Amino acid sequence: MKIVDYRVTPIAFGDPPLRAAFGLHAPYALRTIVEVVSDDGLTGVSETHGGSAVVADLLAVRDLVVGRDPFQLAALEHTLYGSVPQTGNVATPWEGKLHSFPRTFGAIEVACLDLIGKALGRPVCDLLGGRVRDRVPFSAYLFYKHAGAGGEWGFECDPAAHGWAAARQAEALSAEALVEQAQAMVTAFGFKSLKLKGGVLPPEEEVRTVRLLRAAFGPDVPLRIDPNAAWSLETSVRWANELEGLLEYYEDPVAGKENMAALAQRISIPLATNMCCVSFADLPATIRLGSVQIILGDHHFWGGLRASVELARICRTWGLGLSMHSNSHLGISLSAMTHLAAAIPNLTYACDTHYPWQSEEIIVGGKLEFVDGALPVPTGPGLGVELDRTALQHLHEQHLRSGLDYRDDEREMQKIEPGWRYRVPQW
């Protein structure tokens, strides 16, 4: 089998005005679809981050991908390693930054694994060692937000909507509104754990939100908060004392490995990260310092599905817990996450996902459906999903109309609050 064609398509889909420490989500989230086509007519697909830099990196290696045997992933990785920049080409607040090579190779690898699975008639999780679970639990992802449901911040808003549809378009800038949002999401999708995206309102309001969530959902629903490093060390210690006994884990309240390690010495709540440790190069210092107890893996960051299995083995060796980070994404990415989680025995925390916030889709048959807060592992060949070409064309045209080249939450926030700046720490 040989790869005879390689396609890279930037897309944009409607994203609600969700808040985080970095600012505000734009009306459209950017993603990139990668396709590899074999000489026997099969097509493998993947989905990764969006933006002009991501697309440029993927297009730059086209001639190194076409003509390859998709089964020979080690050789392809070795070839690409010397051909893709090894430093992040868009500045980010993450300490390790999002390096071009893992992101680029990871997107190609997932598409190749989808292609291999289709050729063999086996699901991708079988290519990773086989499944250890038939369903993968996910967590409700709660956001403070402005009014609006996506696109141009509300093009689909329906004043008669109820349940999750109403919660998805409603303003939620208080603890009470977040509880209503959580209740609607849990009712709609059956999630058994809750994650609050913090770093938006003053810490006392966010801690009050956690307390109200605990009161509303009882003692058996795991809770998490992620301030995205918006809090200082002293602020994080102070509020950890208030959150003691309420949280499953405390995600990235402070910035950097050293600050996280210092915090770990002063509190008893487990610390988790997808900011201070986002690459294999970050692992030695993270482990040496004792910065965290849980790593939130992400195959888009770490270099693909096989690399993420390697990360899981390292976590097991060093006694670190493992869960999964999420960005705004569609069903191809979610399916890949599900196959990966199915194949990792020590991924024991419910995974993050933004998926309920998205209304558009790019796979045949529409959105994947959660059952009691979990996704059944697809049993079809490859990723178990098929690219909807009509939807691909629509979302590509939407990308062209959006005028967005990269994600910039600070710029979007300035449209609401002129002069607003992302700061670490904010409190």
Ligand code: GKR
Given for the second form:
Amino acid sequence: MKIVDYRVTPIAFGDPPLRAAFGLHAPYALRTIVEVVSDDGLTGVSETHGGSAVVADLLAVRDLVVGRDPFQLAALEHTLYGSVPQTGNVATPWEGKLHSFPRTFGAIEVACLDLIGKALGRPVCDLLGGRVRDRVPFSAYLFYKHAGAGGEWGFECDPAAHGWAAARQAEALSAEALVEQAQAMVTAFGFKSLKLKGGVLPPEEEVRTVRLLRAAFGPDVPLRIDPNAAWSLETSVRWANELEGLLEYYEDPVAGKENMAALAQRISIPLATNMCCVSFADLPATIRLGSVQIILGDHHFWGGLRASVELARICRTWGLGLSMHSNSHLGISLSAMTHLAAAIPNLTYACDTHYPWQSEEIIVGGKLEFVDGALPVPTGPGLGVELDRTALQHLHEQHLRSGLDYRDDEREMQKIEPGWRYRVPQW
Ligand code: GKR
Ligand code: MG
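Next, report the structure of the form predicted together with the named molecule; the form predicted alone has already been given.
Zooming out: every chain and molecule, the one shown earlier first.
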């Protein structure tokens, strides 16, 4: 089989005004859709991060992708290594860096695996060693937020909405409002664990939110809080004492491997990260220092699905737990995340997903459905989803109209709070 065409399409979809330590989500989230077309007329697809730098990296390797055999992924990876121009490197204010190469190769790899699966009539998880579970549990992802559902509605609300649709657009800037949001999300999707995006309100209010969530949902629903490194070491220690016994894990309260390691020495709650360890290059120091007990993998920046299976084995070897990170995404990413989680025995935590926050879709048949908080592993060939070309066109035009070319939560936050700055630590 030979790849005869390669398409890269930037898209934008409505995203609610969610808050995180970085600021505020813009009315549209950006993603990129990659397609590889084979000489026998099949198309493999994948979804990755958005923004012009990501697209530029993907387009720069077009000539290295077209003409290749999609089965020869090791050779493709070897060829691309060093050829991706690195325009999409994201140097973050914390120490982890998201690199162009694993993201670019990962997006192409997933599209090739979808293509191979379609050619063989087998689901992608079978290409990763087969499934160890038929359903993948996900966690409710709770956000403090402003009123509105994003997209063309911006900050406006639809008064006719009810259930999760109403909760999705409701303002939630207090502990009580977060509990209402959690109840609506759990009722709609059946999630059995809860993750609170922290680093937004003063720590005492966020810890009060955790306590109220525990009171509302009871001790059998695991809770996590993720302040995205907005707390200092002392703040993280102080509030860990209050959170003792309440958390399944404490995700990135403080910035950097050294601080996380120092925190680990002083508290007994397991620490997790998708910030201080975001690549294979970060692993030796993370393990040597003992920075975390759990790594949140993400195939979008760890180099694809096969690399993520390797990460899982490394975690098992070193006695680390494995969970899964997410960003705002649509169904192609969700399907890839589900196939991956199905194939990893030691992925024992419910995975993160932003999916309930999005109302638009790019796959035929509309949104994938959670059953009791889990997604059944798709059984069709490849990723088990088909690109909806009308939706692709619409979301691409929306991208052009949005005027956005990268995610900038700080700029968005300044529209409602002039002078606001993203600071690490904030508290
Ligand atoms: O969507 O604002 C957000 C999240 O804060 C996201 O950017 C993070 O990458 O979900 C992520 C996390 O777990 O840190
Ligand atoms: Mg996180």
